[in-house]
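Take a look at this single chain, the form predicted alone, given in structure tokens.
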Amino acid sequence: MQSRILALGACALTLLATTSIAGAQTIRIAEHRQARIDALNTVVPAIEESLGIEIEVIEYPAPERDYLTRLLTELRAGNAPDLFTAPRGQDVADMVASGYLAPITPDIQAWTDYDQLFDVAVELVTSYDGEIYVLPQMLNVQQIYFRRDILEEHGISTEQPATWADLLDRAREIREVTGAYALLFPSGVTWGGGAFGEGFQYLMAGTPTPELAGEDGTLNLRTDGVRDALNFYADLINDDLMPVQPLLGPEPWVIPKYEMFPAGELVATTCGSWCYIYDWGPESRNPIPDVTQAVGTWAMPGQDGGVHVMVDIDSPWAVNADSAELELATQVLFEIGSVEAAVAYAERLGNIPARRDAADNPDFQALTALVPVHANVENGTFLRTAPGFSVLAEGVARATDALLRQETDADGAHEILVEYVVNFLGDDAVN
């Protein structure tokens, strides 16, 4: 199958150079999240004006866990749409592994466009063997999230904490002076992925040991660095610096996130540029007034020093590797790929574009929020994935839940989450 694909690249390249394809031949799209859908949908007219196609978008379970769950089964049984999204970076790795993404590295390397990615946008989405499977249409840029007003209001710094350290003297300070919680790091099992990909990943980039995948394809998991980690939450939940039951809940980021942050009850928390529009903006569902004024953003700061603002890329685009339309759906693709294809779910979403050039669209000018973290991504930090990442996600998920509980330390934490990475993949593919 990949052998035929990769014979098939040069027949899309010259495919891509055409307007139309005769016919009206049917593209399918899985999207999900009403925001997302309606940010295709903006960009679908023009895609089959232009290209004389038939586009269907097929709405998907909004939750993150529950989208994959349906497009892995659809995968397995051969009839999931030509195109989807992985939900996350983290994601990517397994579902090359099982062979359902077509490669596409010759494709994005001739694109028209290709240039106009943003080089850590590129590194992100290429794999150790150096191929490309997915498209980074957007970016996550994620930091700690702060309210300056309530800070300045009770005479706490807005400085830059310098460590681990300092950020946990910062909280406990903030919980004492204002009574509310102080920061808050996603965690447990129904926050999935977004116990490692929100919270996680920032502490591990700022550890001695910050790559988890080795150049072997193995987890390095037994590291002083992920046990570390794993410690910055227990001291989070042992001294009452964040919410705990909200995080057992169904949807635990809906109390804190979008409750308890507006109203002031938790005052700082891990989130990325969608939060100035999605979560707190002037559309929400409990907007902030003034929000880009009243909430200020902190890098992550390392563990002994040194700060990073954590880049993944946001739900990126692949091609169905057992697509009967390969070559059209290949084709789709890079019109998704495009600057108003970026905006438009910039607009909605509030994450950003993965093209430098997004910047002189008038429209993303117009999201004053998001320009400044655009034009801030090629300093952006991001730790590079393998297979197995997704149970390795599964594994946060499950360590951080114990913690939570107060079932066990960091130590059995780490058990937790190095017994459960071994029981999936094996001893040998974690160190």
Second form
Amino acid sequence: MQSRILALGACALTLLATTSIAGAQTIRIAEHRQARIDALNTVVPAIEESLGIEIEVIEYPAPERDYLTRLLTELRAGNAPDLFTAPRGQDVADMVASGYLAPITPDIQAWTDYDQLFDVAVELVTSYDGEIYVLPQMLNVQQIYFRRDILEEHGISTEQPATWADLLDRAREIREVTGAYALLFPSGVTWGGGAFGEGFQYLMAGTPTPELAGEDGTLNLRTDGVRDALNFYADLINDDLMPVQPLLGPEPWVIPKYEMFPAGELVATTCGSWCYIYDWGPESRNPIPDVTQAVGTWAMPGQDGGVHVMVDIDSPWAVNADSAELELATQVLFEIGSVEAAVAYAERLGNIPARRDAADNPDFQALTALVPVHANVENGTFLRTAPGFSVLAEGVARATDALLRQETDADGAHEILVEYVVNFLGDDAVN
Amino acid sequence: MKHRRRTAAWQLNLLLFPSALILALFIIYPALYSVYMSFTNEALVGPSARNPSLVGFRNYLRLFGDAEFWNALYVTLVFVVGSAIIGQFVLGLASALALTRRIRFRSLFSVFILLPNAAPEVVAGFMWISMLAGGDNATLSRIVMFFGITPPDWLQVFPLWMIIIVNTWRGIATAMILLSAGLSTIPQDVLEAARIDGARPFQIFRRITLPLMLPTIVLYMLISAVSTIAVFGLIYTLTRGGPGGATELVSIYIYNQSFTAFQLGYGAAVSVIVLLISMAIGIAYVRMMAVKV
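Now show me the form predicted together with the partner chain; what you just gave was the form predicted alone.
To see the whole picture, the full complex is given below, headed by that same chain.
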């Protein structure tokens, strides 16, 4: 009898506990990479308290490619978390076209902090259909980073190169004088979306035909600009200015970015403000001492002149269109857009908050490498995106991979790119 | 009597039902769905993720003209022949033969052979990364540097050889177990008679052991070839199919098309072709050797 009473008591307690847990609504958030998870966890308790909810942070695979694969598979299956990020700005248009993202246009325009968003951030998140589907929490600002200390040591000019030809000449001089690899443009299949986002778009933005997304929803790929951009890669590879072998391996960024550049075996590379913090700065496993002095930046020169710095939304946040808690998830979304959250991410990853008022935050002011970039973020250039960009990015990866393996020249790589996109999107999708 | 037979049949069907249900749900239905999907432009992302449509034989036409697909088939062929047919079979048979003898440390030897199978595929992959990747920091590089030899970047210079070695290492135990079972079926009196007649060990092996083991060998070859075509985790962890497609087995090619390029329809078309190839191998093995499996 006593044991029955005890058992009943235990059941009642369990039921009570379950009921109290079930009482609070739970929002599931997908996040990946330890630094990002740490940043998110700094603001989760405050969001839970402010909205009276529970937040479950689900850890996804760290490599962006694996993260995106798992996320898309779950979105397709209808069991993805309520909130997540698109790894790159170039992924958003296709996710919108897939119907995975809930539109937030009226919500974001009614958001009290909407006016604090940089104009460029709002432009970047405005989709091809005029709607907004993602919140621009962070921006990345990309240009060319070079080892100023090494160039000065060898008496090589650190002046801003004026054209592509000028940049290539500087690269040849670096290779000849220092013996180190001169310039890295991420490329190849294993770099995934980075071949486009961290390389190809720099070049395209500097051609006379920069826009890849046509007004009529087609992709402008049969242009001289695309061929010339691929020819730039071919020059880097054929003249042995870029380390090729590491780019053919499974994690191509590890050796050139985290080992060769800090060791001075690679002198210049495309990168973003994150490199000052995450790749070679305080959050790096292989930091460069006094990184902001040792490493300088060049804007990307245009093909025939002019310079530009690329700006893009970094891992923009979105609400799952199939979320059972759409309204609540949208509220959490805007909490993640707070200054505190943005600064937490900036501290750990080195990207730039997409809000003007982050400049007034004392913690952000302490990130001295990022403050001037934040102040100039409106001057950045970007390419408009459109559905089909994930296929385009993969096509660029394949075309540059063929160049890395020296299987073809720029014309052949151009053909590979166009053929790949046509195969998946149809001939009508390509101009 | 008739009633008893009917009851027995009913009971048999009842016992088979769970397995049949699982097979239908998780093998047959997905396989049929893959065939259907291979005729669509279904994708994980993009407009065709929302509205996939039938595209007829477009995926198959593209596939036959795709140099990367043919490269994947070639790499798979070399990998299967190198690791399953030659590596695992030869070393598995040698181990099985060694274990039939009274050798010292026999148990320890068995443990060493079986150990690679104890580690999950991905763990084994990461272990081999520490052996082979990282330039001079790789364990194998340090070993050869100890002898004054400049090491190559193993996974860049000899990628296909390396994955053949790794898969051979991992599969010896399975080969050994299956072939040991085959060896144990050979009647001892036949071997004894041969020895009395003055046959040398190699003659006994060639004229008695091998022919009597043929059914087991054929079965092993069938299982091994088909399962090696499907090897994924070990190679994906090690090389992801690189460098430049040098280790892109069809399994990895299917993954890359479906989950990296997000083209499910095309990936399904490749899967269907690989399924047909695997079935053809199975049928050819059984028919050519005229063995009941």
